[in-house]
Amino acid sequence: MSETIVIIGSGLAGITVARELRRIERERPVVVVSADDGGFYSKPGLSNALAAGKSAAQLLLTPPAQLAAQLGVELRAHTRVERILPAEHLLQTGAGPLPYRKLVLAMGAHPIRLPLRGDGAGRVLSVNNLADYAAFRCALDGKSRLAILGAGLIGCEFANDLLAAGAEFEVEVFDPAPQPLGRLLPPKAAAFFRERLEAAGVRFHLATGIDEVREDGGRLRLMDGRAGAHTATHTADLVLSAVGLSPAVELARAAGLAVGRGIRVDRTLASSDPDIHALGDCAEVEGRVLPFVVPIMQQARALAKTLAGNPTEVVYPAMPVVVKTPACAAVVCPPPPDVHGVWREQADAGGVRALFEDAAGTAIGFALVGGAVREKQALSAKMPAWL
């Protein structure tokens, strides 16, 4: 059987992992096979690249050449992973077939689609990858009036960075929550961080629901369709879709691994196949997707040591989330999903100091907006890890 470790995907995950691995060895065999041109970029700095002005070159980090080289890897660039077959230790790909003694997923996730009516639903961009960014700011050439459909984390940055970017953009944001970052920030953060965005441009259409894109005359009009009836219409050059990810299960439901929300696996990151393992947006680890880079970042480090021959289980510190919005400086350590508290906040002029205590009174999470983000390095030291 062959000795290689192959790698499904170039992202930060699975170059993460070729990296460590290669800190503890450097003899045995990695294939690293990516559905892009392999090269390495930061995924996050995709929704704050307008500001800074750069291009979808300008954030290549690494092209693929240098990247195999510095890894000691084989880059398989354009390659797409037909099918697995854990049997037979085999990839299926479009380049022919793949033996592996071990198989790495870092598959990352896909945009989720609304399920949207109307001539101009397949006119919405959404923003996944360097390709997708490209595409954005070519899109983007022209256009004045911008709706971006998601108030979360990546639809308000992506509204700040526009209009930080020097554009004289409109930017309206729909979503169906009734306050931006609904998932991360409790009610008061919440407020006082819409109201900075909104003072620095951002039109906000919260408890809105869009599920209608009409052409109109090189335009789009955007319908609320609430309880069933159109309730209002908006008007937009170009549409952004940012409502989430979905992880990508599809090849490991297919080859017969368990799957959840993610490709469930175990701390060691091992599926059901003890010869496949998962991690980042893909993965599932005991309940959990945490599309984050630090969780990514401490997967990929107990992961290297597994394959290494040393089993080693993941452990999650204290894991805060910065939100890349200068308009209102926000930090977030989100308290574990399956554990119940409550939010204590304390707002003032300058910001909002918020800390979710559980059932014994032990602050275990924190939202921090505007001023009070200072406290960021002093209470995430007193936070308890998460795993």
Second form
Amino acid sequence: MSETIVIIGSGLAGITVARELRRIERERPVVVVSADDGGFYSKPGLSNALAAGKSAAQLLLTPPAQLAAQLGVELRAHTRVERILPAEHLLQTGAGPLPYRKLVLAMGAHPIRLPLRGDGAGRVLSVNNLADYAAFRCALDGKSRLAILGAGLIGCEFANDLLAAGAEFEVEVFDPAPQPLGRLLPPKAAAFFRERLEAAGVRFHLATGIDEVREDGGRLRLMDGRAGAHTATHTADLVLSAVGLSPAVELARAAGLAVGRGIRVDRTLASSDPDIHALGDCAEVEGRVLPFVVPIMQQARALAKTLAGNPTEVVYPAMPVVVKTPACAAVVCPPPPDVHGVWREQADAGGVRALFEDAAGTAIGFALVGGAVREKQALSAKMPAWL
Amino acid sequence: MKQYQCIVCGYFYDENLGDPEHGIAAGTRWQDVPGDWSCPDCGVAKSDFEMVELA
Ligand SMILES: Cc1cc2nc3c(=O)[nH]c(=O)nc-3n(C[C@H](O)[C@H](O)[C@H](O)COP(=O)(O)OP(=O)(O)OC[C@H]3O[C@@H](n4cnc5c(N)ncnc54)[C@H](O)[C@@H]3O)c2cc1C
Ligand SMILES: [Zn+2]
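Cool, the form predicted on its own is there; where's the form predicted in complex with the partner chain?
Every component of the complex follows; first up is the chain already shown.
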């Protein structure tokens, strides 16, 4: 049988596993298969790039050929994996069959598409990779009224970036939730965050669920069905959807692997098939999908050791997430999803410091906005490890 | 001169500039940057930086 490790995906997860594996062993053949062009870029940078005046080409950190040489891997770009055949240890790709000894799934996640009605729905954009960013930046040319669906992390970051990028932009953000960053911030912190972003020019339409987008003489008309008879309408030149991501599980499910919200893996990142591992945005590790850079680095380090023959469980320290909105610094260390507790918020003119306390009164999560972000390092050190 | 680059997002740590916003004074040598410092742009650890020699 071939000794080859095949990695599907050349995003942060796939490339970091390859890089970490090469720190341990140079010889093992590794093939990275990717549907995209295989260039390495920083995905978090996509929502901060407009204000920095960066084109997609300028965001590319390492071109594919250089990346392959650096890592000592074979990089098969523009190659989509169509099927996984676990019993045969074989992949079917757009460029023919590919055998593997060990398989790593690092296929990322797809932007969730709202089930929008209307003839303008097809014109709604989303930005989840470098090619999307190039298309978005190009589509912005000559536009001024911009609508963003979703006031979560990515929606707020793009809103702030657009306003910082050009005085000609008017940015409106829509979300069915009553506050921005609804899944991350408790109410006072969210109110402070909202005020700061509004002062920077963002217009929030909260408790507003857009469900229809219509063409309107070159512009787009957005409608809130719940407002009754479509009375509440808004127009925009361009609509960006940022309503969340759903892990890429289709291939795994079709191959008969255990799938929950993401591809189910244990602490060694092994799926229900011991020769297939998963990490990154497509993976559900011990019940949790954590689509962020720091968990991916932790996963990649552990998985590289496992692939090199030394089974290693992933370790998660507390991993706070920084919201990259220059108009209002914010950092959140979410409490574990299944733990009961209460948020205790202290607000002053400069910011809000919120601690999430469990039943015993121990702080197990925090949210800091404005000047309070200064406490990030000190509080992080006190948080219990996640795994 | 030496600079250190985040392998994840490309951020440069320049010893001359430090990272004053996060408590690292200008002129702080890389080896003196505390181990719990993290990339100001993407949050990864100090160990995820690589040295790059600039001409
Ligand atoms: C705008 C934006 C801002 C963000 N900001 C932050 C931040 O500030 N901090 C933070 O921690 N996280 C942030 N994130 C999240 C973070 O960027 C992601 O968690 C991370 O980049 C995901 O990496 P990945 O390798 O799992 O997935 P991806 O980077 O999506 O890689 C998936 C790869 O799989 C390939 N692929 C998929 N299906 C197939 C197939 N069938 N065949 C072959 N190849 C396939 C794709 O071509 C791609 O190469 C942000 C995300 C976005 C979108
Ligand atoms: Zn970084």
